[in-house]
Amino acid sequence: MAREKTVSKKPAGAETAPVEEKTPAAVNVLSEKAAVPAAVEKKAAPAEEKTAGTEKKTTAARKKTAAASKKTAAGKKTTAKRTTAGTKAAPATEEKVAAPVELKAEPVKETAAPVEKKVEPVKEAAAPVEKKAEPVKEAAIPVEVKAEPAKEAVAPVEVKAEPAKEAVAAPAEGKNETGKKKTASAEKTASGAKKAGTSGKKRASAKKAEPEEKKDEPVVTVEETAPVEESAPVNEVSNLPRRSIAFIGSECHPFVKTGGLGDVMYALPRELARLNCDVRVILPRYACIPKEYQDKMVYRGEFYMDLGKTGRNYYVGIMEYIWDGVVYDFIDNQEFFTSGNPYTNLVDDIPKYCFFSKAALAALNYMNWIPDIVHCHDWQAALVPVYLRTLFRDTPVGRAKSILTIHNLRFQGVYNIPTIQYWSGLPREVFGMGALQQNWVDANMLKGGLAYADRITTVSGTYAGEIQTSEYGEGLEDHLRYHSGKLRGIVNGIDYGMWNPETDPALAENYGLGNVLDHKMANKLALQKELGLEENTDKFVIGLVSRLTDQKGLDLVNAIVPQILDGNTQMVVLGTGDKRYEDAFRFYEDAYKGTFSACIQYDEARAHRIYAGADALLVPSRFEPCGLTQLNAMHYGTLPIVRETGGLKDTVEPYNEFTGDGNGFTFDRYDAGLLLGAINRAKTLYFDNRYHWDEVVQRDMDKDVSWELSARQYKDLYLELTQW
């Protein structure tokens, strides 16, 4: 109601003269039916007659207008309903015209010279009104709604009021005294005008009428309105520079996975696609890929390719699967990929991955999809950068830049030089000491890839430094120090779609940051029941989800299990690996029934339940390039107990009992006694100061361990390599 009163309180004033001039123009537009609704046209005719009849009265009232205008600025109130035919209608007509006339002052100057002369007096007479420009603009919408009470020349003005509000309001905001107002104000004005009003059809008609009424103005209106539309993009990510990336690797969840590489090949391309990258993932089409995915693959083509010095041409089929914005292309060859597991032994794996590396690049040429970046992973795809700079140098894909990521330096693809020469067909010069040659007689596929790649990355900053030392360099420390200028460390993340306690279907009860303290105990009880442990929430449950190998520090764990199980502690182990560890953990399960559980298997759903039901998770690795289990545990509110190495050091800050800082428990030297000390510190906090324990649980769940930050770092690296 306040807006109606503000608009209707203006009596006839100095603005009457422009109304006389503009009324015929408005009636002319109505007569031409330039996108004006039928209901408005019917009202226009009587308004035209009444306007002609009141012209004399309006002219006679000009002298009174100046005085009335001053009274209007002083705040004299009248209502639109009191407006009737005859002389009394003039104030209503003038007050509704006031806002549009003032807003349209500059457009009118450009459109009609006669009217332009009358604009100056209007501005002088309406000086007080200019101070109330914003209230008048706000009242423009009620003017349209109250069109019916205004029976004299209001219908034509109403038609122009809406376009004037929407198209001219933005320029009025931008053309203030300083001339520097941001388009945000104009955007609010325009969006408010679009949402207000009761008749969507009338609004559309009014918008269409504007270009026909002002044929000189569209350029001005468009120039002011366009920035308003561009100032609020739907998603800022879409404005990022676009790059195309081909991921080439030996495994990818959910098709085939044996370790962390499968998770990275799955999650990183999806996040990069969200960051406006065009991504393809190229994989071998193993026979072990589940049938549900095999059946959905689409045939893309086939060709034959020579391989090394075999003197044969090998079949290369391309099968495609598209999922969540990422294209997965599978290289098909029954001769190389029919085994049940991705990795068997080097005698079979060397020919398999020589074929795969060359076929992946040939497939990109065949599909005519030339990426900006070829991103390779581990030794199985390490020959790709070598092929790219030698045999494929003069082909379309040869212009791509290459990145090689080290997920685990221990595995390098080392075999004698004649065998790798025979299967790869690479020129003799690449088998020098600066590239593939190692120990004078062997060829190292990973070493060659590191030499020829444009950039080298590994999965944490600490690990990038460690692998340049003799302790962690696995014989390549000198080579890596030589190429340290192109080495980067980018820590991995986890996929929140796959690892999310709020939506995880494997859990007994879902929970989030806000209710973890209420529901985590229910998952502990469910885990204890599932594994045959004593069902008691007061027990401290330690989980271990890992490959059972020396690298994971299981010799340390094996040495202290009896000391860990002190009567208040339970332990759960999940994984497969070396037989000696599998047998040792089975022994502990028999010796400590109800307290120790050994699940010698790989069970993804059970791993989720261990992350949710355990209180702490052990990751005592001898070395760990990044590690994903500690990230999963933190996101599920389970505190990690880790050794300070590689990505474990980068992601877990030791708890400080004096300041309360930290998000886990750590030890530095590779020693069983130090591991036991870290476990005991965790127990002490859990049993003696549960309040602070719960604080750390919530701090871990609140920590961002997703792929978003890591993917942005990779995107920056791609842009660094392709600066055009």
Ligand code: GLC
Second form
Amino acid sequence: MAREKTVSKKPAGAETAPVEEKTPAAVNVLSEKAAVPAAVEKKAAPAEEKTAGTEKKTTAARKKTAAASKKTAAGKKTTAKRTTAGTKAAPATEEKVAAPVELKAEPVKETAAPVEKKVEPVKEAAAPVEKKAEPVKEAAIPVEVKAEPAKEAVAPVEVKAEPAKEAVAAPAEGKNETGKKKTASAEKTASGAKKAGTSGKKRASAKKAEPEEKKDEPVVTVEETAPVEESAPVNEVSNLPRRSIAFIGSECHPFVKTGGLGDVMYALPRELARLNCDVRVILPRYACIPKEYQDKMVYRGEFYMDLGKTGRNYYVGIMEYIWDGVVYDFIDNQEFFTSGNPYTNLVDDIPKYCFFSKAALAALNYMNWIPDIVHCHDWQAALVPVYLRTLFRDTPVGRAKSILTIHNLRFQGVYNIPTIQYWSGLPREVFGMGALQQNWVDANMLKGGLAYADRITTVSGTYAGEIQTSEYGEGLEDHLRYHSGKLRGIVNGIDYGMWNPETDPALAENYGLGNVLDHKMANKLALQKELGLEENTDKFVIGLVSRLTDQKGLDLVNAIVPQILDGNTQMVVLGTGDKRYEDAFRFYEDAYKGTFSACIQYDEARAHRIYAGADALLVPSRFEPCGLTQLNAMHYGTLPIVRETGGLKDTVEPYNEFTGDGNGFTFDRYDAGLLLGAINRAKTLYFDNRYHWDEVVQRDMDKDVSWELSARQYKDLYLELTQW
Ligand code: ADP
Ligand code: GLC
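Form predicted alone done, so how does the form predicted in complex with the named molecule look?
Whole complex next, starting from this chain.
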């Protein structure tokens, strides 16, 4: 897909280098259309792909009643808004220069095998039920603003870099850097993992940082800070030892989301809050965050921070929003975050996320909220562990442990060394082959973070193994193998409050495990009507909700659409991304009117209706670190058809026609014929053996795809790193 390419903020003399970048799949924001900032020149952009992995597999076809829909939300709380924040944006940028973005298009191969199908008319025509989605509302409660002692506006201390030697921190066990004593005892979790329990010694929120005087950091602070009122965590809090965690990442539902990272940044902190974690999520305050949320943010403070070799001090505002026990702190700086889309092109994104990573740590110091763990996500926050052990080492936050989670290894934040040195201000030593250096000319931000993090996680067990191979390692396989001792795979879950067919306001008819068979057809009819497809419950409806990039196996789909559409099947595609896929799907919509629907858009509510109204959901990814759409689908009683790779392999057990076990239909090699075979097996079961199909529908709805187990594994990891 075409992308705007701007450029700017380049150090004089730094050459541009080819870089890869994440496809900005439309930003979630109430129909907001990513307004790409003015650019000097445009270029075609992104692409991506690959993967595979292993882990749990549940099954159990029990009938149970409706899936638990714990968690609600309804965050009320907060806020008095202050308009100030943005007003102090640092002065505008310098000149702009374009840098080529490296593309990796993948050849479309494969041919389709002929489809054999058997159609059996299905009767029952549920009437579509009208229902419109109800916007989630939230009452903003004004908060009083009080002046706060404006001391210690701690900004990063310039420190000498740590030797950037090859190896980095082997699991540092049982160290209490603060010198405080805490007891640790081991106990087992349900999953058998180890965790430290304490004899009632809960750690009081981790605010032991001593304000430090920072000289040479021109920190002008002040302004009042609003003591924001905290909403009580929704559920009971566990009796696990308390830990404080700062989540640092580039997107988070419902503020800004382009893919699964946004879902994880939303759901995992909420689940951790229930596991007795004190969680703060630190995000950029993008201009594209809906006004509804901007209005709820409360001004928390501001300071100025230097950045790299720019010779300037940049405004860092902190805007806060507290919601269901999780504190969201938005780093404000209009110079960096004005874009309508979080990701534009690396020329802008490299400076943006250098600034963000450094500002996030400086903000923790400034707020004097020193977490036990700093948990960073993807390349955009990958410099955080590096900063933590260099420029911030001797500041309060320097005592925190760090975890870096890889959501997608395809994106690494690679640019030439001088540019990253210029913007990050990191010492020369970290630019060695053991950390940031990638080759003679380039630095790789993710690679540096992996070297410096105390632990690395990725989002499924299978992907954790795959990324250590040349097929899926994206060039970092050796580096990952070197650090494999601190690498772990923890599969994602979905938030049962956000994804609950019993209460989902987007659906035509709500349903649960107990009545899915009675109500799912109504959702199918409503979906057909909404999309202009033939309204006929006898049709087998296949959905696809995805970023339209090479990662997602869309060349396989493209190759076999005519064979899939056998007269008894309809297809619905929802997604944005590479132009060639958008165009191909538009073509099919035109060629197969009433049978194929291409929704080239980002539409959260429509995605929910597809999960509910389709019979099956395709996820034929070339690689898939975890994948959430197959989890959403299963939870809505829609059977996944997936390639056995990464988290797809770990979460979808193939249907076994002899035993009747399984959750969906799978294929292994990346081959369009095999995908077609899997689709045909699904059709055969659907049309020839509806009784067994319906059993799988109910089994999938009953499957535990919540965050509960996985969040406990993260908590175990936090405890393992902080055994006091
Ligand atoms: P990835 O993060 O690689 O894009 P995931 O499967 O982890 O893939 O997560 C994708 C998330 O984004 C899911 O919540 C899915 O419903 C959502 N999504 C993807 N494309 C769209 C779209 N066009 N409209 C609405 N939601 C979408
Ligand atoms: C990435 C991956 C996806 C994963 C998501 C959340 O975008 O592509 O597989 O589910 O991150 O972890």
